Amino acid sequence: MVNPILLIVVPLGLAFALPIVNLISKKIIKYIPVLAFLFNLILSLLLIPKVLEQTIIVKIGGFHPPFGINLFVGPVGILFSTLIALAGFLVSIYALSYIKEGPKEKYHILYLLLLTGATGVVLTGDMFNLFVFFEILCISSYALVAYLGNKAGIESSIKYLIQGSVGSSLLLLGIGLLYGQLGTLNMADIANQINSISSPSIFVPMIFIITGLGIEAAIFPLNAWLPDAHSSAPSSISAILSGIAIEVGLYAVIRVIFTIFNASSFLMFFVFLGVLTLLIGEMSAFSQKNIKRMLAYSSIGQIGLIMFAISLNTQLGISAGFFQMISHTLGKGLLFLSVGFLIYKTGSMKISSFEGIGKKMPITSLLFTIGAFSIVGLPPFAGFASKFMIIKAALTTGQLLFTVLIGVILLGTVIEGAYFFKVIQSIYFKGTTDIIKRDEAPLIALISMSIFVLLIIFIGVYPDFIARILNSAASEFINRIDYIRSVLG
């Protein structure tokens, strides 16, 4: 059997040679990380039956855990590692194409570093290095915001750095208090060893790194740096940003909860939490004006709809949350890239520059539409199946608070969809209605794009395609015991 290692070390590896083939030929480099995460979807496809028949896991060094690292490679793990390769090889096609100024090199080198860092996040079983793969997450989500070098550009990236800086080290220094209290850093042993400590030794560390991780997560109000990173960032950085690093800081939130903490207790907490950054993210895009800060808000939104829906702590919830992050990553993917050429071809964030492009640009508009009704929650999409699923979920518990809440929801997805069909509004129905000459993304974007079109109609269409792995996944979470078993014996 090919070792899941292998997901991290080819691309962290790829990544430091690209200096060395820069030298030998400066058009490779941008093929480079199409070929590794191609190699990372089609190795995480071919594991997805193993894992859901066993959990794999990889002992660093041979030792056994908790003496040694090792990645656990479960269904959830293999779900995001699956989610990251497909976003990394799509928009990375996509860059072949619209990545044409600025040092690309430096570029490339830090998208491969920020997709290693995602997947060693997600399969990590020891939380030292859960730290370690966030940093070269974070830090080279800091450098690529600020890729293109202008002032906008710059400014959100410092942001960027200092507040992700400061969730840094709450990480880190409750890393640190759970190791001064248990003297062990292995996931599975703390989880193992947690009740034999006090409540408020652990409610501290569970503080420090929930806020910690909340900031990259986008969870509010550790939400202030995401607007401007992803307005300031290029489209196909953004594009990553909004659907694979924030959801990786939740699944890190979420994991540290479940498996770590068991704080089943604080649930309903982030049940209100969920609902209460829905509608903040969901009213602050509805007021944008630049299309790019609108997208980037409504991440916010969908952040809190998946919170929302793990936080319900049942089989039903935390599948339909994941099936959220699935949908929520093709859409927004979709939209951001789509936007990225119509914002070159206008040359302007304004959606008001966009009237009557529809006319100019009708396939690259017609991918966007489809994105902003997937996003939406419209049939035949695969938001419509997620969206229907946490209804589901939430009704399904019995409990009148969560049924008040859905209506809730309901009036974000009605905001939602009000904003996105502003857009579509200004793109088809607005501006002149003279013949204008067609103008389209090239012919690469369109393929890249349209991938994920088909994969949102197919996902959309046939939700019980998933269906084993999600549930396989809700399990994993809800099942902390057997976790702990299968790490330490």
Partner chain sequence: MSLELLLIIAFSGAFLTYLSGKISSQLRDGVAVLISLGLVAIVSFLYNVQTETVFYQGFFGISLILRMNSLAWFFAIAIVSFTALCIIYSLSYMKDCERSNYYYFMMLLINASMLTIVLAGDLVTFFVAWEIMSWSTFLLISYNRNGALQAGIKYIVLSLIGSMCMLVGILSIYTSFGTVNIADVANHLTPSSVGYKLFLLIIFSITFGIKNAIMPLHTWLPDAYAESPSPFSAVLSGMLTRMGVFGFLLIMYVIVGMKTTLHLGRGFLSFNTILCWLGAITIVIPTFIAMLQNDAKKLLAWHGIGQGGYMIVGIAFGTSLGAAGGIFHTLNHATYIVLLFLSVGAIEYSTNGLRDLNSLGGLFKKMPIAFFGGLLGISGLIGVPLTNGFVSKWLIYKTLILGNAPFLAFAALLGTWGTVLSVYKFLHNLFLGQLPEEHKEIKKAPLTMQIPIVILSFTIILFGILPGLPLKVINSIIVAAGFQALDINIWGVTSETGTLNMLNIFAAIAVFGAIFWGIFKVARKSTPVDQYDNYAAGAAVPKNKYHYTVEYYAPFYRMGKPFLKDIFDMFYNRIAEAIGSICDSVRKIYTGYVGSYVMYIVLFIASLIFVQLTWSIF
The other form holds:
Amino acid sequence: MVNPILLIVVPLGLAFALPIVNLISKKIIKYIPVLAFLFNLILSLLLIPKVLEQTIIVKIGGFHPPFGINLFVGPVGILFSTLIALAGFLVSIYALSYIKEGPKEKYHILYLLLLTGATGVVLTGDMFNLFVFFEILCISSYALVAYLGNKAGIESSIKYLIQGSVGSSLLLLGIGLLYGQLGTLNMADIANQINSISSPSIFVPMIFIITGLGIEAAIFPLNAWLPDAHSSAPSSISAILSGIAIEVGLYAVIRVIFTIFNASSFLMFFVFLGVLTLLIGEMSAFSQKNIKRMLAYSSIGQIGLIMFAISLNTQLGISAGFFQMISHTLGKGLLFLSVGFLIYKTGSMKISSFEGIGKKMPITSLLFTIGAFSIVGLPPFAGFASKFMIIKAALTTGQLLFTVLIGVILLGTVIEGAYFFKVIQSIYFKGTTDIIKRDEAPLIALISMSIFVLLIIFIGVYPDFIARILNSAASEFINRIDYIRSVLG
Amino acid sequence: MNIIALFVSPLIALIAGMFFLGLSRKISARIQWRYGPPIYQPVIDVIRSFSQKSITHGKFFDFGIILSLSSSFVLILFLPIGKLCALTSGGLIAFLYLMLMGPFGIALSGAAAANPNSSIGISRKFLLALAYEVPLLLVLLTVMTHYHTISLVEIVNIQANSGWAFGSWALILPGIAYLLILPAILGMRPFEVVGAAQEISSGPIAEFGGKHLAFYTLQHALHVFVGIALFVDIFLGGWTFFGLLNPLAGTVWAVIFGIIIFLLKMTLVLFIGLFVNAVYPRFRIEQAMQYLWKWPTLISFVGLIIVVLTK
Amino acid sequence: MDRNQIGKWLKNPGKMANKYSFHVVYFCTGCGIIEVPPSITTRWDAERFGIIPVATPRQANLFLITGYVSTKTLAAIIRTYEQMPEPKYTVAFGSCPINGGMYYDSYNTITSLDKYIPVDGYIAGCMPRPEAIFIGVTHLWKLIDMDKADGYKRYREDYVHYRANQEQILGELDWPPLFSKENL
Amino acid sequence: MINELKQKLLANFNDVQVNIPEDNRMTVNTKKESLLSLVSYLKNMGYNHFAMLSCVDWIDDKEFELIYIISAYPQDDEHYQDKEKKNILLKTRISRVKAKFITIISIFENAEPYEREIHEMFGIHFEGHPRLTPLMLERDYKIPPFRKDFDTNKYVENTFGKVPSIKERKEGKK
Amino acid sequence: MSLELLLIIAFSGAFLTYLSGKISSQLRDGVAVLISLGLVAIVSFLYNVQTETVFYQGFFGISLILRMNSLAWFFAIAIVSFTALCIIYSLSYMKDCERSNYYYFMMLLINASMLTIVLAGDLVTFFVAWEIMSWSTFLLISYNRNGALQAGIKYIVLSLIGSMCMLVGILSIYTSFGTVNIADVANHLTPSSVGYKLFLLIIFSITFGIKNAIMPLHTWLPDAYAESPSPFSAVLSGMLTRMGVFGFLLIMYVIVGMKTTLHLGRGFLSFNTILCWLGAITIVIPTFIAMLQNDAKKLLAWHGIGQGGYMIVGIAFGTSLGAAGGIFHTLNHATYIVLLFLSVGAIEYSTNGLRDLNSLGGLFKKMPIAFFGGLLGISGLIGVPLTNGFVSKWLIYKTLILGNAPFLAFAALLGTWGTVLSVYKFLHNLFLGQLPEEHKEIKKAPLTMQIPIVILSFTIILFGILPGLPLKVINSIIVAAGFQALDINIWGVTSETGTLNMLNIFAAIAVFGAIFWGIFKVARKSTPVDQYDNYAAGAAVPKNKYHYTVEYYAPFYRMGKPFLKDIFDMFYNRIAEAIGSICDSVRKIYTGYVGSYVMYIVLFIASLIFVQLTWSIF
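Given the form predicted alone above, I would also like to look at the protein as it appears in the form predicted in complex with its partner chain.
Everything in the complex follows now, all chains and molecules, and the chain you saw is the first one.
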């Protein structure tokens, strides 16, 4: 039985082995991330059936849970690790042809570190271990945002660094307070003792932890860093940031609320916060001239939608939220990757410079259109299936409040549809009408993007394929007692 | 009965129509202190037009005028003249639409003649039609809702036993409204905006020569006949005259006398139109539209409300 | 005034109808037009003979040339005459159309109208009063009876000659010849 | 009032004969050279209405006589009577052969059509006239029609042709 | 012949056409025509077949069903045949246009998605096909670049709002009844509360109102019709906008059931009276606005809205005659509006792009077939007897008058007279009158354009004289919907309150027409004359200046101009600007200073803790 710890160890090891390989030969280093995440993908796919029967607890160094650090590989963990591995694998293939200049080996190291941090956050069962992996994730993303080295890149990564460090310090403060009161760092143990002590002393660390994680999860007041960071990072990195980093942050927030603090009353506040994030994200994306800023704001909007779905606090709601995460990762990843080469070929991020690009780069613009249709939620694509589930979840609760909120959310989707369709129009129906030579993106990038498209269409047409894993993931959050009993025994 | 009506009513309509045209010219002359032409002058005009060699602007120019004359004759078949009514399919709605076909045919051939005078004439004809259609529709709707039927024959029969519609106080207002718009329907002087000889050299028929002019005169005669006959049928109870014909009911004489009474009533109504026609100068098209949309529409609207409320 | 003799009607309705329904082209060509309104209104009432002024030449069959004809008016007269349907009659007032009248030596007045369009009858008088017009009309009836009012036939038969005269005065005409070979 | 004007004219212009046939009408005969200055002088004096320009063809002494009729609107028009309207006829003589004269459009704008008509009917060419195109006549004439040597009968004869006699009309000969 | 196979052919046909277009354009034309005609053949084979097949279970376990009944067949045959005609038409219209592969692909995709809508047995397939139709229409509307982009955005925003309303409606049904199958939903819905039914009706009628352009929701239609390429605007106006009518039929008769819809709401304020009044307003105002248009396609677009009002009034009135009239009017309107758009397209094709009503004229001498189609089209639009428009309008008027709703009948009849005026302006300015010099040597429309025009004109006359053919199918529809049947015979409707017998009207017109044609021929032969030998008070006819078109109804314009502005369009534009400015102000939150960002974080924590300490709601 392969030990899930390998999911973290292998990419970490390769990350540190990379400088040595770099000495031997410069060319093969860009294939290492591809290998790492291919391994991760295969491993997590193998683990899925085992995990669905029975969650695996990995005790590091043989110590029993309350004392040693343990990994908790439940359906949620394995779902996220497969998602991270898949996205990482595809983006690393894309990066083979995209990252040409600049300190390439540093890019690959940081890239490996970022994704190992993400996998670690997802699988860990220990609070402090969560903080450590969270730090690895944030720091490597600060560095990668500044990778292009231009003025905008550096300025936005500094802003990201400042806000991230405020968040991490708050997170550390919260964990410290918790440790001071309960004397344990193990999530299950904390969850077990949480209801024995009075509420204000619990509430303050909870708020600190949630805010700390919330900054990375791009919740409304805390996500000011996202538009600058995503727009000035290289496209492959902004694909990873939008696709993986925000979802992992949100997973951490949910893990904290549901399993550790069991603060279900707090969720009602999260519903309104989610809707607010959606509206703010969509509205500020409406009149954007820069394509990557527009996509960044649209990610904020989508995160708001996921928050709304999950904070419905029902089995259907949470699985709908996870489904929306998956479809957002695929859709937004595809959008960022296709935009990457559009910008590379036209030289500027302005939407007005994309006029008539549909004739010059037909396949990439077709991929961009499919990604846009999936994000807006038009039928044959994954976005529609997830939106369908979210609305179903909201309406099954039967409360009038949620029906009204659904109305507001759909208004947000209409705004989103409006600005995405404007971009599609300018790609296909503006600019010169004379026949110009085709100047396509390189083949490797097209392959990775078309795999995204295949996944989007496959999940959109046949959503039941991942329904089982989504339900078990949702049930893991709903009944936290099994979590505690399975860890503490 | 209806098969005979198929042949008889068009003939009656044609003769009566030409008689009315002659009568109107005679009476206008008499009002202006001059002898005026003989009653049968329109017949002479038609024969003279037929003897003339006209010009044509193409096959569609001829098709329009043939369409308009034949549809006017078809219109007569739908009209209960006295007791005779050849076709009843479709009732008053089909009648309204067929009334539209006559002017539509002339409009087609007038425009095919590529003469701006006729185009302006046609646009005025349609504007005038739109103007008097508003009160006319209200009037007909009031009648139809009051008698709860859409067939003309039934309206005449109901009036046969329950007295003229013009008499019943519920339908007084629509009757008055119809009389107010009668000159407009017949294209008489105050509303002779369409064929204004001085301004647009007789409007749509500017290019109509010999036989085209003859066809137009026949169509105009039938149009006058239909305009008055509709009023007589709906408001003056067609062939009935306070039960005068009851003893003869069922015999051939009843039919003949019915037709005679019907024609007498029509001449009476024609006189009203003529007296107005002989005296009034011509309206401008805006004045005509404003007038028609003001008083007749108001009266007929109030009539409709009364009928709807009291039903 | 044999309007009410049915026999004549049955024998030759076309001619009789032409006689008793003159539609006059209401187109003032000269000083005589001032006589036409009184003749069609209350005092003299031409309508009792079936005479009505008509707006377009297309519907007319009688063309009154009321007075002197200048070269410019001649172009309009010829075009109007050619637009009238076939059995058409022309009556000229006064002496000016005959021999130029008092404008006999004017440099732009036509001396004899008959060269350009066929004229069926002349009414004497500088300008004839309405009674004279009616007398002219009765004479026209006689001419029609005797088939002498054949101006339009003359126009068609030797149209080439008329056309030549017209072109000689007005120069190149900007409307095509009325009768080309095939529709003579 | 008209007499002082006569004195003034005689004083200013030397080769001018002025006589007043009736109380407020004055005829002035001048040479063709001084006509322009005279017209502008009169205009400044208040005679600002250019009534008409006409021409007389003295064929036997081979001269055209151009007559400019200028008049003045009275200043205070409350008690204006028609008979007070003062007219001045300026006459000048130009030779008949290749007749040409200067245009007075610079002083009186509305003289333009009159000069065109005189040009068309008499054949006098006015230098400086913006458009001396034909005004009323359709055809071009070898001798302008209003000249005395224009033989109207002969012209009518060969343009409109001989009027057919009654006999000819009877046989219907064209 | 199973339904799945039909749809597979339709969708794969679209992709096949696109691919074959890569090889050669002739091949693509052949494939496109083959597929569309094949679809026509298949659908016609499915006449009165009542099948229902579950074709897919994978979508969240919902069983997606395709069913064929008389209503579905009626719309399906109309969709497929009109699209086939338009594709034959666009063979020559699109010959030298760029990106014609994309055009044919989109046309066949829209055709396939409309077919799926009509055959959908459950609401999820219905919604999926509806969405595919919407965004592919958007892509095809904005095909003509500059002007069309604005029209495309306006269309897609309004149809997105519509689809979102429908999505909420479908999911509220799914969540409260657990099933999406239309038949089950119908009997689940009867016991539920009136309020819930009213909610569903309103939500669905917003969607279908936008698509069918009922008065307040119609603003997208004029630009969309005018800017899209003519063959597509024919399909768009013919069948695509009438999916709204199909939707209304579905929701009012099949899902909520005819009996309940009639008594929803109190007395005057009941749902279908309001819908009738909206329909009536939609008949009158757009028809008079159409009179002011100077662009031929805009004029036809406004008539599309006006005629849509008739269908709504017919369907919403709730009697069997009204429903039959409404459904029949949908088919009739489709025939003559497609015909009119095709004839305008033919003119556009031969005068390369000119469709301004003020600068054309006299084309009936040069393009007889297009004129013939235009004439029959407008006579259908007016409802001249012997055309199919007359029969359906007669049915609607009879229901309104005998259903004692005289004011509705007045609005409908007034709409007809407005149509007469504006449609005559269309025919006069385009075809009749003086032929301008520059159009002297216009060539006739090519053969592939003439075939559809002739076929459509023939159908207008055929259904006009023998309305029994379509009415038999409609009769089975309204019987299935729960109305009592009308006794239909081949030439009309017989009922004791006034029969309609088209045959004797046709016979009368034919006989009298023949008589007077004979008399006309016997009388003296008239000499043909050129358009410049015209009465002009003795003067010569000036070239190019002797055709009266500009401001054709000038007196009415002066009176009606202030009232006939499209107030809803202006209102919606103002809303769009307001939203745009709000979005700009919202974006200002991200000021760009790191200080303000950190201040947000600290404020967030402080406020949460403060709230917890004072009210402790968490």
